[in-house]
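This document opens with one chain alone, in structure tokens, the form predicted on its own.
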Amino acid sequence: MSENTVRNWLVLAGIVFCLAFCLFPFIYMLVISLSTRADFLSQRASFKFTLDNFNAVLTDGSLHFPDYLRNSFLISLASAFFCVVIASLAAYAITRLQFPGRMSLLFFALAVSMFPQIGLVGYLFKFMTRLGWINTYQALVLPYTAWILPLSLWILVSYFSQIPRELDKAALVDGCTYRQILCKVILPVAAPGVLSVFLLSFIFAFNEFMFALMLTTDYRARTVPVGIALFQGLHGQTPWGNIMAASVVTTLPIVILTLVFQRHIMAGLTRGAVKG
């Protein structure tokens, strides 16, 4: 056997073992959700086809999935949307703009953004139960869009160090303001960078999990990876095809999002652009 032959194996058997390694929890949890029992692979049970678990998620108003994954999705979009807006425009003013500090600012917000959420929580929750903003949107639209306002900054202002000033130039000689450039020049030319930022943010929220359990108490805020968390059964048992179904159903919105626009987030995160 040529060693040509040997390292394609080689190659072949670490994707292999790789897509294994990575894709078996959630294997594992589609097969729990599809199940009867959670302990199926022990000797005395065996595999029962149903799906009783994603009917309780989706219909059993004692568990509030729907109302946990409508607050996930709103939160998120608020999220991401604000997160887009405050760093468009930080970042054409840092990229286009000539002012003391600019630099500065930049590594600030990276530098604020190291701060641990543990280290965070406790203050944060003592300001919004005085604003009485505990289990409310806005509780968590606020923090969201602060934990992830550092991440879209960056990626903005690399996209827009890469897009020719000299656009720039022909609109003003063309009688546009700095705010009609930003809107009609930078952000068209932008759009890949822009919906990469959308969707990371919205990625970002919608995983979160200590604000959103710190800052909720119940259904009419909480999001789905604390609702998840914190699934129990009218005896106390851990209902874990429950939580898997409710899992499978979360997962699948963010997987199929991820697959349609990955070419999308990558052109943003990876290159600039200026459309002729």
The other form holds:
Amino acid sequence: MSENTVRNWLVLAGIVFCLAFCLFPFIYMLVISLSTRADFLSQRASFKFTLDNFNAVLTDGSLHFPDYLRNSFLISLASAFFCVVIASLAAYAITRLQFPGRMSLLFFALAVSMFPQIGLVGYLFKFMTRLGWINTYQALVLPYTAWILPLSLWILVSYFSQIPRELDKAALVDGCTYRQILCKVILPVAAPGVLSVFLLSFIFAFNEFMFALMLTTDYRARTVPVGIALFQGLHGQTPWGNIMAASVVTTLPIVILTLVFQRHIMAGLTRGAVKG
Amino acid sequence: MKVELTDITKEFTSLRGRVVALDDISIKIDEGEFFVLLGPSGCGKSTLLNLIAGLEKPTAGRIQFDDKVVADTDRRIFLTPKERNVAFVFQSYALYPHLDVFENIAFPLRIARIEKAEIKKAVEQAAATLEITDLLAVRPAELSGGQRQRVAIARAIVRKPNVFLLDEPLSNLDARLRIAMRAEIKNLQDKLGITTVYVTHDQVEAMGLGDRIAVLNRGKIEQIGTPESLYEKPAGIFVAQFIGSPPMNIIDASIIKADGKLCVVLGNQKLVIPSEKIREIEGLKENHFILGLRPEHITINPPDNAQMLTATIHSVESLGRETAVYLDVDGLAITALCDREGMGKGRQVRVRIHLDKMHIFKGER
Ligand SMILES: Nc1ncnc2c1ncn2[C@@H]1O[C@H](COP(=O)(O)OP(=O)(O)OP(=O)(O)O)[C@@H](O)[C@H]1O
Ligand SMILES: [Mg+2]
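Since we've got the form predicted on its own here, give me the form predicted together with its partner chain too.
Following is the full complex, with the preceding chain placed first.
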């Protein structure tokens, strides 16, 4: 065997190990969701294939899983939408207008995003109670938008600042108003960035747990991560099969989104840090 | 459309403090004129163009299009680029990367909400004028530099602007294409008859294109005039050296009287001043001045026997049709243009200086 072949084999082995290490929980999740018994790894039980878990999760009204899924989608969509709108307006102002404190504003946003969630949640609960918003969509959309906004802003600022100023000037000469410049030139030119911000915001909101746990009380606004976590209380024992089936159903759209748009997301995250 | 700038000043405040980009500039540009702004990098050419377009506000001064005031700091008037109806061609072309060529050219019309059929007609006509009809479906990224340039110009002419502004539109092109496009722009402007302001730092381009040229330096106008007048009668050392290639020789010279005749001293040698220039020399208050002499007004080893200097050939550079010879006259560096062979480096030559063609500048360099 030549040196090259050895090296290739070693690299391959490394990749397989890493993949297995990362994917093991997911594979375990998938297997359990398709198994009749969660404890099939013990000697007393053996693996038997079944779709009962999925069936239960998707159709059993008492589990409310479809409700959670719908809530999650709508809340995440709304959060991502508001994030993109607000972040693009802010990024446009920061990159195009000469006002004092532009940079400090950006760093302030970054600092705010470092705030631990747990430090906010108590106050948020009081706030939402006062507004009478507990267990409504807006109780989650509002904090999600605020929480994801700094990252969105940073990504869009780095995208917008790479669009040459001459393009703005050309649009201005061609008769655009500032709003038209944003809508007809800047946003379309930065479309990959806008898309990646949308997807990232969506995924962040979709995965969020703590706010959703504190600010919702039942299936009318509860999101999937909280819903799954609270499955266990419903019956006497922990319904591992149902939990895993629900997790698979929830993970799938995110995985698909990420696979389809991974290039945009990566570009969005590394834009400005890496050239090209 | 006539364009008139009156006492225009533009200051920027930036991290390095206040920068005066334009200092009290007044220019009148005639209807249908091809007007060139020429100057070195950073002299304020683009700033001036942006002020005419309405992309920047002047710090002080007034701008008029015919009788319409488009900017006046005293009366607080400022019209946007849209209201001024100007067209702008940028150095980087600034094509919209997400639109194809047709939509790029149509963009200003779409913003103006013109009817679809009319847009199609106008775009096709502009495309035909610039011979880019076969490129209409292509995205800008797939175009060559020259093609992008044409698209940018097509976008500028498609809506019949009052004034046509071009900011170094050819500087990203290779030499051959630049010459071809230069001729095309000139033809197009002749045909359309739109008042045009063209910015360049290339004096050859300026001389070839301009009906008149304004030479800018550090935010001030050095001289405004036709290409010929700038070449023949430069108002100062800056213009004299900026226009013409190789540039004019600028030599510190002093005047002495020898045998009852006024002479110029160059290095250790002296030349009698010809009668045409006596009056001008006598008008000088001091006995030294700055002598400007174009390289083509120096002859090396002439056949006749008029008064000569002796010089050493320092180096020789072929320019194709002509040869630039760098001479050393007692330590003074002088460039001459000649068309003859046999200019060996280090050789001693006799040099005839056509003092009747010299330019006399007062003051210091
Ligand atoms: N937005 C700005 N803020 C601060 N200073 C500026 C700004 N724009 C231009 N300047 C300064 O004004 C001066 C003139 O700039 P301008 O762009 O008009 O030069 P230019 O003649 O077009 O040069 P070039 O040939 O390199 O394009 C320069 O000193 C420049 O640094
Ligand atoms: Mg410029």
